[in-house]
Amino acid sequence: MGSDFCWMIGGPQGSGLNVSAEILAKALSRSGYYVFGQIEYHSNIKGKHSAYKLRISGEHVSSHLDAVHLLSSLDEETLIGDLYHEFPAHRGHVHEIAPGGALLYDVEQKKFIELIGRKDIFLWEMPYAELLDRALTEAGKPGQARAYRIMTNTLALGASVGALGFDFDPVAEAIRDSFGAKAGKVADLNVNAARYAYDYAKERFAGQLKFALPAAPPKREQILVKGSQAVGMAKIKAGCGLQTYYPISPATDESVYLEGYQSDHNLVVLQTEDEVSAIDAAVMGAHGGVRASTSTSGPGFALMPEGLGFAAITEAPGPVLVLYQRGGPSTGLPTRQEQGDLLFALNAGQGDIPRIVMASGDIEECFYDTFDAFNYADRYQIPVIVLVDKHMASCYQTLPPFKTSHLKVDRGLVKPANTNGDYQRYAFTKEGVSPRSVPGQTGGIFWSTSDEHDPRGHITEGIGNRLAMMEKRMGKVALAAREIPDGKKYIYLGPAAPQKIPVLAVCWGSTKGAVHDALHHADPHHAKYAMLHIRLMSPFPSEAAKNILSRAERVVCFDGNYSGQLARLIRTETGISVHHSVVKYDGRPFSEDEIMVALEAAKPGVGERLVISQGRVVEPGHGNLEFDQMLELREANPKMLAPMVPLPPGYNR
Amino acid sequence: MSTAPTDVKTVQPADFKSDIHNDWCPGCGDFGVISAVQMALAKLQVPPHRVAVISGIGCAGKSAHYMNAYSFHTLHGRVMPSVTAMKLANHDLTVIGVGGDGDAYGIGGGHFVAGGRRNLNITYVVMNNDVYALTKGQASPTIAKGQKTKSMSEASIMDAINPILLALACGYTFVARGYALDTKYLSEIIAQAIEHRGSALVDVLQTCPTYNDLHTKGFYAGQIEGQPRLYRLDQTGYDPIVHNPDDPVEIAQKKAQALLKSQEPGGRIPLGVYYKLDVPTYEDHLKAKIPGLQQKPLAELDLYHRDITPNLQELM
């Protein structure tokens, strides 16, 4: 992590500024880099605050840091904030960047900088309007920088590669992918507009950093990929072949990245009305013989759970549903980090619904789970829940291409052929399943209601046939328990039984990412540090997870939520209390330095619940001092007050 | 003497009865309606196993246990979604959606419009008798405002859904009314909506011998000035027929001419097809787009054995 250098773009939104970060990783990626990429925006399509986090490394790594090394800002807001506003909600992102660091501005920001009184970093400014009309000039277009405004985030984009001393050709490659083969006019000028700021900045710039860009390791063959990429390549791997959907942040980029691919793979993506349509299509796309999924965040997912105590009492192989978090309750925040469904998935619907609930850890987990999710649906007649969170969704990794050479479609147990009238869609059997019919096919014939029904699925409310219906309906939760191995159900690194633990990071989730490089970085041997990854939720791992956690001197529990939810569910599965629960709820997900300062503090004599918010332990009501904090800022300044230009002068020619 | 060749089993309407007990209130319209189903699909010769047919929940949800075809009973309201995925999955079964009037106009308000929309190749038959009778009576969406029958126990302050307005303004193509207690004249309709390319809504009227006091046989047999209270349009030389597709100006006059059938002053009710207009459906777009599907159904293809080895190469 020592050497690792984070790079940061901020700007409004809409500016393009995810399209550059995205290039540097892409162009990062080839030379053989490691990157992890965090980005942040605002619920709006225009104009609000956006910032994108680029963590570049000689080796593998799964989360982001909290310093910045080198700031480029596109407008005055990631300076200083949106303290102009009557309750301002940030205050720019200048104070994140490490002492010797620098900050790439436009000159049309200048009048801000004296506000930032930032003295101990590198203020590097530079004249993008008047480089983009040399860039414009020799294509033809003169005095037209107003016009190409936008372009400012390829100049931002140019401008820190070359104050980094990096190569720009491989910059250069990646924006022309960026644009594709149809714009070569459009690709030229964004290249050569780079090469601007990039020759600009490294004339002046380069070299005077005290950070630098680690060593790059050996290219080889990587991807760099999002979440939802992750979770769409799957379910086309799975073979799914219905998924419905209703646009929600943050799950419709999985199923626009689905759309795009109907014609390559036969798959049909439909767009419901609403919430409830798309999980009761996509139950009866399950009983229809297709491979069915859904995809929604929170506010979706209340709506759903009637479908899914419908498809567990008729059955139905599926749906597999992906649960994109984000902050709660109601609305809450649509763009935003928090891990606060998962006692919601694990409880939502009426009566007791039977149900696989997986989290997965990282973009590798997303991939796998998803895959194995649908064969889970399938071998078990059974809804199946795929936790994922905001964060494992928006943000891009380098990895080694999935494998998919090992991976086998279980569709479960069909109907045998000989059926000859007496055909029983949920018959007693002795390992609770019942061999499925598909419609169409002829002496398949069966009924399927949601009420409570008798083997052949016809209504019934006796006793004894309840009794059965429902060990066999939760029976099944418990065959699959005896059947997932357990490297799918957790993920252990520690000292090996009976060693003692001194101190156990358990988490789930995204989280993982940051407590795997944590520990990876402070303790690679696990002398003080071990990690308990819980991947399977329903059902829970109760068993193993006692084993581990009994063997705990101090366990510190980890919870991208308010009210540290796996540490209570954790009670419940296995009767422990963790000793300190860590929980993050201000929007935002858990970042490397984080889990160090979280371990560090979880000490005898510490409370029990430790609140992390911007690299520190916080005393509650925090959130009140640091407002109050930025309202003194204000008023200490004010020139603060004045809302922002529209646009900066240097452009209007 | 029958001359039918013996070799070739034609499917009877009895074929599509199931063998369960039926527990509908004795003299209920909803038997008429199953009834007239099980016809019209012995009239195009579908056999039990081609045929899917999903129900909601009341007393028109039980429909689907008396049915011998796949059954599913499924949630209230929440018919069309249910319709809509099985043709997704399988665009070669007959789907059939059975509602009540709470169910489809009510609940499933939502899905109802969608489902107009998407124009898959469906038929929604929707029991319509004014109350959510397994509640024991409640006005439902149809009923008209300041009617109560005795069920209920103040009159309704609410306006009536027109389902056939509501259909014609949410784009099902094939928009219809039968009487439950005119079975076989239904059962003709119900064929015609099952032959349909696209989707298509029949509007059941019917009695509930239990609750509803007002629509009772005697009212739907009544006369108006002379005429019977119900009369087919077919018999007036009404033609609900777009003949032109691609004209716009006709598609309009035909759904003026429905919208005014619809809404018929004076009390008398017609019965029959009032439109019907003949465009792609929603698989034909999904065949255009999906190649797939133009050689078998979804769930007839081999999906389990894909490549994404390019998709991987996209993110290199």
Contents of the next structure:
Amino acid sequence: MGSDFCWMIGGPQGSGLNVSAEILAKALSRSGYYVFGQIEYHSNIKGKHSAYKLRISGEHVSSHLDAVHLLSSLDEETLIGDLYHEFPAHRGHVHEIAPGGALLYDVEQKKFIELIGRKDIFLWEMPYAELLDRALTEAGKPGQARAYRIMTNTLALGASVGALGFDFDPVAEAIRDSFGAKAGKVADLNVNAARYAYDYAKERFAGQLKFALPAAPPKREQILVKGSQAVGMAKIKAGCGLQTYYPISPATDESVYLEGYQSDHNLVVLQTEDEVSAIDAAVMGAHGGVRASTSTSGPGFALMPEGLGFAAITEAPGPVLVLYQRGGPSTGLPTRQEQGDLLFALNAGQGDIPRIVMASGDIEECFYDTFDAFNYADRYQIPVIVLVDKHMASCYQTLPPFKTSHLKVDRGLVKPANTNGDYQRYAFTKEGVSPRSVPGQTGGIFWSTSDEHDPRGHITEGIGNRLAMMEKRMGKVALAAREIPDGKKYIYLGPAAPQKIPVLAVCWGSTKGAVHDALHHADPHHAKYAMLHIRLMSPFPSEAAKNILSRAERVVCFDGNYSGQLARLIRTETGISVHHSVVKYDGRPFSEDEIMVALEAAKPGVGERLVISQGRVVEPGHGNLEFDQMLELREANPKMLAPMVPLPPGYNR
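Would you generate the structure of this protein in the form predicted alone, following the form predicted in complex with its partner chain above?
Since only the chain itself is given, any partners or molecules it might have are not part of what comes next.
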């Protein structure tokens, strides 16, 4: 962790900061670096504050750090926050810069520098308008710098690279790639503008910074991918024929990604009028013989339980439902991180219905789990939910190319039906899985209904049939528990049995990345810390988890939600209560630093519940304290500018 470099860019949504960050990530990745990008953005469409943090490392990393080494500011809000509001929401990002780090800012932001109160960092001023005018003049557009102000993001990128002393050529190549088919004069203009800022910053600032990029590791084959893209890739690889969705953040990104490839892969991406239709269409697609899926987030999933039950009782081979968790459960923090839907996914639906619930822990698992989900759906003829979360969906990471040669499509028990008319779609079998037919199959006609039914599919309310059918359907989950390999249920890194485990960190979802990185750097040989990552939530690996948990002298469970949902599930499934439930529910993901803070705080005598926020353990009432401090800070700095986005009268000052 000590040799990693953290770069951040902040500005208003719509300013192109994410484009700049991803261009830099691409250039670094092509030069051999490992990168992990994390974006935080507001839930409005344009204008509110966003920030993109890029961790640059000489080794594989799966999480972000709290400290920033170089901050590039596109606006005043990055410097001082929104202190002009009646109730400010944040204080900018300058306080995140490590002592000895640097701030790059536009000369037009100079009047706010005196308000930031940092004497221990470098303050690097950039004349972006002047540099942009030079590039525009060269392109035959003199005096139009204000009209092309959006290109400040490109200048900030060039200045950052120059100040770091990184080569410009890979960045220029990545800029040209980002324009795709538009490459030409527009791409040249952006490259030239970035070059002017690069030269200016390199001449004045390079070599001053206390921190430096780590040595670039040898180049190797690697990809740069987001979680939502990995899910989409897996669906294509698995042969998904129907993807349904109703737009909702951040799940929409996956469907938009698939729309770009549907004509090449015999795939139909269907945007429905709502989430009820989305899951119903996916269920019918599964009955229709294609591999079908839908994707949504918590509020959309709240409309899907009836369709989930319909899929379960009709024993449809799916659908695969990818649930992107985020703030909520309705629209509380719709573009922020939260792992709040675990228990919801496990229990949603009328009555007892079978399901498989997977929880991917990183982008690689997003790919492999989603592929496996289609095989499980076909094999056990039940709906399969893949839990992802906002952090994993939107983070950008270097990874080795996905290995696909061993991936085999398993369509399950599809047998040619007899032609004598005695085909029973819901026949009782030893394992509870009935041979299914697909449309067009000779002799494969069957009845299907959401009411209880006999083996042929006809409605019945007979007691014996009801008991047998419930046991048949629910028994398929137990069958999956026996057949799914342990490696796809959980990951354990630590001393082998029967050795004792001093401290066991238990995690799920994207929290895995922060826990893994923290333990890798603090205790690579697991002399003190071990990790248990739960990957399959239903059927839960109860016995295996119980065996590991019982060897731990102290269990610390990490949850990105208020109530500690994984800790509760562990208690339900194993009877073991964790010693410390570490929760974070401020809308931001765990960082590597926060994992270590929590592990060091989780000592005997400390309460069972630990709340993490902004890099530290906070006490009850911390939110009110923080709220009051922000008001005091605003009152101490009366020279605030007007809001960038006009607000209704009476809403804010």
